[in-house]
Each structure stands twice: as C-alpha cells, then as structure tokens.
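One chain comes next, on its own, written out as structure tokens in the form predicted alone.
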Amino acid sequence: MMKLFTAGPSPFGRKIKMALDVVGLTDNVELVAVDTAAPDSENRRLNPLGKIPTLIVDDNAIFDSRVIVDYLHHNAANSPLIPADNAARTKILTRTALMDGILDAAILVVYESRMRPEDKYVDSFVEYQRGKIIRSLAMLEAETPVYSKGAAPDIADITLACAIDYLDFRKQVNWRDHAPSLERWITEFAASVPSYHPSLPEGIEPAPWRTA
C-alpha cells in the first residue's frame, strides 16, 4: 500500500489524486492529511523540503508532483497521462509545465499575503505573478480549447482543471476575464472525469459544472 501525503486545498495534491484515479491506482494508496506548517510532521521527516504531495512507495519518498506523475504513468497499465510518441510527449509535458507555472504563480500570490507581515507585502511581486497567470490564460484562450478525451485525460488536462478551480478557490485572478472559453472546457472535463467532483477542495464556490 502506497501513502500520499497531501492536503485538501493543495492543487498539486489534487492533481495526483485525479491521476491516481485515471490510472486505476486509487485503491492502492492511503491518503494522509498534512499540515505543512507543522515542524515535526511525518511528511517533513520523509521529504526534507516539507512540500506536498509526497508519495511513499516501499518506504521510499517520491516528491514533486511531476516526478510522482512519471512514476504513476510507468507503473500503471495503459496510462493515458503521457503519450508514448516523442513529439506528442514533448507537447503534453510542455503544456503541463504551463499549467504547473500557473499554479506556482497562484500559490506565490497566496503566500505573499499569508506569510509576510502586512507592512512587508510587496505589491509589485504579486502583480508579477499575476502577469504570468494572465499571459498563460491568454495563450490558452487563443487555442479555444475543447475537452474531448472522456474519462482518460492526459496530465496537462488534469493540471488545467486543477488550475481553473484553484483560481476560483483562492481568487488570485478571475480567469473568465482572460479565457472565457475555458468555461466550456471545464464543463466538459467535469462531466467526463469521475474523479473531478470528489477531489474538489472543500469550500470552493458553486459553479454549474461543480454540481455532481
């Protein structure tokens, strides 16, 4: 039995939970809730960076969500997460890097207000991170994306869904202002991927596609 150290609000942890379900390994994993601020947590002992998610396999810690995805993909039968064709693989991994970048910037916006005293808050830093998100959303909007992979999304699709919901959850940027076509995309994804609704962070605002 594997262990996944994560927290409900974590978009990177959610990404792994959905990936586990897509490759059929959910029942092989015990979820362990983590407080990343706790100095003596088991997660910090196993992952010195103290970040989540951390996947424990045979007493070995695998961390960074990208590495965990790679592990899951290569240890599951017929995984759709990463294409086998080299050109398609590069395209999907690059697209995933864009979605991960949105999440990285979004988390830094949250941390700026959460971790710094109010008088040390740096507006220019926050706007710099928001700029990354907005430019990325504009790139996605230019593609007019349509979701059509049913219950077998690739990892870029999963990460985009996590990014859309995380922006609604923490409200760093209103993605609808920059990529309105993503509403159709997320509606199609939510209706097609079984792990979408169970993995939503508790307390996220209602939306038509979030109604199971």
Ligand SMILES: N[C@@H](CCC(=O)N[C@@H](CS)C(=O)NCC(=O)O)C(=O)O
Given for the second form:
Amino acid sequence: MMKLFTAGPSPFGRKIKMALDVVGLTDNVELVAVDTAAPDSENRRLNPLGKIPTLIVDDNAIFDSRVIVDYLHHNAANSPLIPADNAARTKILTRTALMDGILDAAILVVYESRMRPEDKYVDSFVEYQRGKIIRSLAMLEAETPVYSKGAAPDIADITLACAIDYLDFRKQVNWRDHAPSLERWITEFAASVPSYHPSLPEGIEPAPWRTA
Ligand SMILES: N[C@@H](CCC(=O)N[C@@H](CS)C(=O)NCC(=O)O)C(=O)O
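Next up, the form predicted in complex with this ligand. The previous block was the form predicted alone.
Following is the full complex, with the preceding chain placed first.
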C-alpha cells in the first residue's frame, strides 16, 4: 500500500488524487493528512522540503507532484496522463508547467498574508505574482480552450482544473475576468472526470458545475 501525504485544500495534492483515479490506482493509496507547518511531521522527516504532496512507496519518498505524476504514469497499466509521442509529451509537460506556475504564484499570494505580520504585507510582491496568473489566463483564453477528453484527461488538464478551483477557493484572481472561456471548459471537465467532485476543497463556493 502506498501513502500520500497531503491536505484537503492543497491544489497540488488534489492533482495527485485525480491522477491516481485516472490511472486506476486510488485503491492502492492511503491518504495521510499533513499539517505542513508542524515542526516534526513524518512528511518533514521524509521530505526535508516539508511540502505536500509526498508519495511513500516501499519506504521511499517521492516528490514533488511532477515526479509523482511521472512515477504513476510509468507504473500504471494504462495512463493517459502523458502522451507517448515525443513532441506531444513536451507540449503537455510545458502546458503542465504553466498550470503549476499559476498554482505556485497563487500559493505565494496566500502565503504573503499567512506567513507575514499584517504590516509587512508587500502589495507589489502580491501584484507581481497576480501578474503571472493573469498573463497565463490570458494565454489560455486566446486558445478558446475546449475540454474533450472524457474520463481520460492528461496531466495539464487535471492541473488546470485544480488551478481554476484553487483561484475560486482562495480568491487571488477572478479567472472569469481574464479567461471567461474556462467556464465551459471546467463545466465539461467536471461532468467527465469522476474524481473532480470528491476531490473539491471543502468550503469552496458553489458553482453550477460543482453540483454533482
Ligand atoms: N512544486 C511542488 C509544489 C508543492 C507545494 O507548493 N505545496 C504546498 C501546499 S499546496 C506546500 O506544501 N506548502 C508548504 C510549504 O511551502 O512549506 C509540487 O509540485 O509538488
């Protein structure tokens, strides 16, 4: 049995939960809730960066989420996560890096309030991070994205769904202002990918596509 160190609201943890389900490995993993701020967690002992997600396989720690995805992809009988064709693979991995980058920036916006005393909050730093998110959303909007892969999303699709929902959950940027086409995209994704609903962060605002 593998173990996944994660936390309910973690968008990177959610990406792995959905990836596990898509490749049919959900039942092989025990979810372990981690408080990343706790000074002596098992996660920190096995992953000195103290970040989540961390996947434990045969007492070995696998991190970060990109490496976990690579591991799952290569250990599943049938995985749509990463295309086999070399050019397509590079394209999807770059696209995933864009979605991961949106999440990294979104997390830094949250940490600016969470980790600093109020009088040390730096507006220009938050705007710098929000700029990354806004430019990425504008790039996605320019492609008029359409989700059409049914229950077999690739890892860029999964990470985009996590990013859209994380922005709604923590409200760093209203993505609708910059990428209105994503509403149709997420509606189709939510209706097609079974792990979308059970992996939603608890307390996220209702939306038409979030009603299972
Ligand atoms: N590049 C990492 C990012 C993971 C990440 O930033 N996780 C956040 C929670 S979603 C975290 O563990 N933050 C705690 C910390 O930075 O100490 C990945 O892809 O797994």
